[in-house]
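First comes one chain, alone, set out as structure tokens in the form predicted on its own.
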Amino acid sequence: MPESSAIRDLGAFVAATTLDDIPPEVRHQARRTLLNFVAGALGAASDPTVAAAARVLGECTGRATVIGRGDRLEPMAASFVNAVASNLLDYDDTHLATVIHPGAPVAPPALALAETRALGGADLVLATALGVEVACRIGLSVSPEHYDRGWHITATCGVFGSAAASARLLGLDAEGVAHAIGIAASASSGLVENLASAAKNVGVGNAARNGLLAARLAAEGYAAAPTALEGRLGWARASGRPMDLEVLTGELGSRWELARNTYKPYPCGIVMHSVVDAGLALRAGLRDPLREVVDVEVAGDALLLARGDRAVTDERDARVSIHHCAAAALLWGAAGVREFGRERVMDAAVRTMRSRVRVALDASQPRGAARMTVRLAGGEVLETTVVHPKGSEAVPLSDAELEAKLRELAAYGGARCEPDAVIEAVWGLERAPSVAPLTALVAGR
């Protein structure tokens, strides 16, 4: 392998970095990522989509825990199911600069390997931190063109994070990690067109599973081309644009993209969060929204419209719908898991409110922002603009709010676990000699 290439540089970083090399606040973000991952998986544990995935992979029995279901599968199968579950409710963590949800593809294989190889909690935290960093840096090096061309970046870049985390836990050296990342380039896929369908979750599940597969193959001597990422016919150019190598490796180990990870307060597409916040703010001035509101305009950038201007036929549509996010916030003054569940999505009142919502392009709005204008029956006009929604880098969720989110999702998903014990186990991972207590707690049924 040449002295320097993208996968070689990343391989050296992943193989050499220790937990002590990572600043305490960045390690804490890794634990927050793990807590959010567990919360999402618990919330979707009883969902038919997760049950179907578990049935399909049920023959792959093993020792890795499927969160909230009591099943044990071999690590790649468990990684797939846990990734699907954690991504299903659109309650992920988000690296907004790339719109990658890194926890779903990275944390499941890391947890499965830590559990089945009897590794400690510190190993899990370190692998998660490194995997998230690799996924987000690769994504940043090809953004925004990669996503704009229709590649679902959580899946396409998540597979690299999964490979990096898995290779670290398998004990591969720098060259082995590099080959794992390069092999993962041949298993990178996922389409934006499928975002409102279960196929989106398949892409994320594949990212988790295929990254682990790539690392296992590298451990057996499989090799990748040195320039699998940046080469003339490599992953970056084939999927849309040349890779920005300075963005990829600049200040590697001192500037942490993981530090920019954020956590959703609402179970919907991240670019819809400003819509929700705007609706909640204007709802405070209404007594009977269904009678008072006659017209709602939501204005935002092209990404907001491209992802959220859609008809709502089911709860999947609702989670990526400007119309439903605005209507739920205005009508109910809430936007939790129940407001995006099937019963409320199909409610007659919210369907009426959705019909009053229009969208408009405002190219001056930054990514993630939204302006809402509400016209009332009496002629009054209410308006607000949200640039930094709750849960963003500027207005982050606190640890206490993340804990409350896990409790909410554990109850919603019907998992038989003690949420406070799960929370304590995640916060204490770096001191835990084994992840077994955590996996026992989250096994649920």
The other form holds:
2 protein chains.
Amino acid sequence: MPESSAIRDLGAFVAATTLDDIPPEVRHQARRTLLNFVAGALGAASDPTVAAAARVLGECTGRATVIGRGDRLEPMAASFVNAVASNLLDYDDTHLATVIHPGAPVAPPALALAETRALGGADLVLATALGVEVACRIGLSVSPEHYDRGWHITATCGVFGSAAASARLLGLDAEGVAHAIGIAASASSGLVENLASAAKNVGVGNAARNGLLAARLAAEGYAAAPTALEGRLGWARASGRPMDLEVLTGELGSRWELARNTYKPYPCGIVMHSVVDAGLALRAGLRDPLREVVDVEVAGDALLLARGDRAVTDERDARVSIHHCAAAALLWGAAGVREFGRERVMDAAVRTMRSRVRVALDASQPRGAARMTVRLAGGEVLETTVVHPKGSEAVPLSDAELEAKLRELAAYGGARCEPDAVIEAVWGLERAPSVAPLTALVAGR
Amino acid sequence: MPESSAIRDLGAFVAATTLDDIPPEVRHQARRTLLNFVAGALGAASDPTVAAAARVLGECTGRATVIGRGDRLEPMAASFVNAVASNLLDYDDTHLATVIHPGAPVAPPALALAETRALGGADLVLATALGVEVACRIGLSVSPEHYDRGWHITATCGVFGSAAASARLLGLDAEGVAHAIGIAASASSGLVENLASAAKNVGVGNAARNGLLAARLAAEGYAAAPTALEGRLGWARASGRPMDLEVLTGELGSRWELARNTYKPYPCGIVMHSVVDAGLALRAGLRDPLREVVDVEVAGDALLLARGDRAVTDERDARVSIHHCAAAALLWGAAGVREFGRERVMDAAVRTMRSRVRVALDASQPRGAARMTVRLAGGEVLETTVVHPKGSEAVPLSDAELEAKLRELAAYGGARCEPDAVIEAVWGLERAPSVAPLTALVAGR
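Having seen the form predicted on its own, can you show the form predicted in complex with a further copy of the same chain?
To see the whole picture, the full complex is given below, headed by that same chain.
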């Protein structure tokens, strides 16, 4: 390998960093990422989509826990199912600068390896931190063009995070980690076009599963080109733009992208969160929304419109629909998993309310912002603009809110589970000599 | 789904086509593709790279045969190992218009499903034909820019062939096949930058394995966007250029890209084959090449130089090295698996001969051609130009030559195997009520 290359620099970082090198508040973000991952997976555990994934991958039996389902599968298979589950309800964590949801691709392989190789909770926290960091830094180095071209960045960059976390837990040296990341470059995939279909979840599941495979093959001596990422015919250029190597590795070990991870308060597309908050704010001034509201205009930038201006035919559409986000918040004053579940999405009242929502372009709105204007039957007009929605970097979810989210999801998913014990186990991971107590608590049966 | 879309049109074709719809000579190409696939996998069965893949995937035990190794794995796992093996020696089949090597990603999942679902040999031939056709047509619709940007087209398009072949063998209807192909779009990956490393084989293995997963998930109701391939944020545009939909689906069912599949006579990069043929031709005029040859110039177009002008440090380099291809042909008058094996690649005489080879750009040469000029110690100059190397569409390998290739590879790989019985079983597949006799013959122990 040459002296320096993108995968070599990342490999050295991943192989050398210890938990003590990571500031306490950044480590806490790794635990929050794990808590949010477990919450999402518990919430979707009984969903038919997850059940189908568990059937298809179920031929690969093994010793890694599938959250909330009691199955024990080979680690790659378990990683796929857990990643699909934790991503399914669109209730992920989000690194807003890249719009990567890093928990779903990174945490499942880390958990599966920590469990099956009898590693400690501190190993799991460290590997999660490093995997998230690698995924987000690679994503940032090609943003925003990468996503804008149609690459579902959670999947395309998640595979690097999975490879890095897995390589660390397999004990690879710097060169081994580098090869794992370089092999993962030949397994990077996922499309924005598929976002409103189950193919999205397959991309995220494959990121978790194929990153782990890359690391295991690297552990067996499989190699990649040193320039797999930044080379002339490498990942970054093939997928649309050269990497910014300064962004990729600048202040590595001192600037932590993981510190900027956020956690969704609503189970829908992250750019729709301002719409939800605007709807909830205006709801406070209404007594009977279905009768009072005549017309709703939601204005935002081109990204909001590109992602969210769609007809709703099922709950997948609802989770990326400006119309449903606005209608649910205005109608019910709530936007949790129930409001994005099939029954409520198909409800007659919310259909009517959705039909009153119009979407308008306002290029002056900053990314992630939304202005909502509601006209009432009596002629009154209510208006609010949300720039920093709840759960954003400016208004982060508190630990208590994250715990409440896990409780909500555990109840929604229906797996047998003591939410408070799960929460305690995750917060205490750095002191846990084994992850077995945690996996037992989330196995669900 | 809309009336017509790329995946829908391909889905209808794959679901509706029967073996009787395919001309006999095209069906014969499907059998040749299978024979070549089996040959390649037998040849690499005992290679350490394949052994490592078999270890990593070996946790997923099942009922699908790993060729030449006796292992029986879950179908996705077996597909990965068989695809890696059949691609490892660079002795593939080649669809020259796209430079896709379709056998490695398509045949393994087809064989694994035919075996584990107790299907007939005719099913295997049909699925292979349809999978190769889908892979090559999708590749052709984005060629040559797709490959030129850095996408290893065998892997990136192979996943579609795997999904199509698998979906057909799973009995999916037109819509199910369409979803399988659309899901595969979110699993398409593989990089030219990684071609000289084992990461290349991982890309090909993943194409086989992830295409099968896409089909199995489609069978469980997983869906993709109808416009997963040609949409604004879909596969083709994300990876660099819009699809030519006329190329994709024009004359579907009457024009067969499979008919243009070719089979390598030498285990090296396809663009190097003219170099080998030129060296073999000039070798005939030499008595003691190592003493006589002073200087060798190989001239070709930019693609030849881009792929083959490299220092040789190991046998992977040798397989994509103009220098080694020229040196081996001139020195030994042969270019088979032995001449590209580790021992001969590291041999002192061939190192010397390689050091005498220079590469020159001659943009007037057509793609795939090479001019070789050899200057001898006595001052004499020998020169030849090869435009259509052996194994190309113009000079196809005969069935007898393909059979000889299988015998050579079976002996090289060292698995217990009766080559003539294997050959007979492949030629007779369309009349075989089961593929079990074939898998028993190639299991190797």
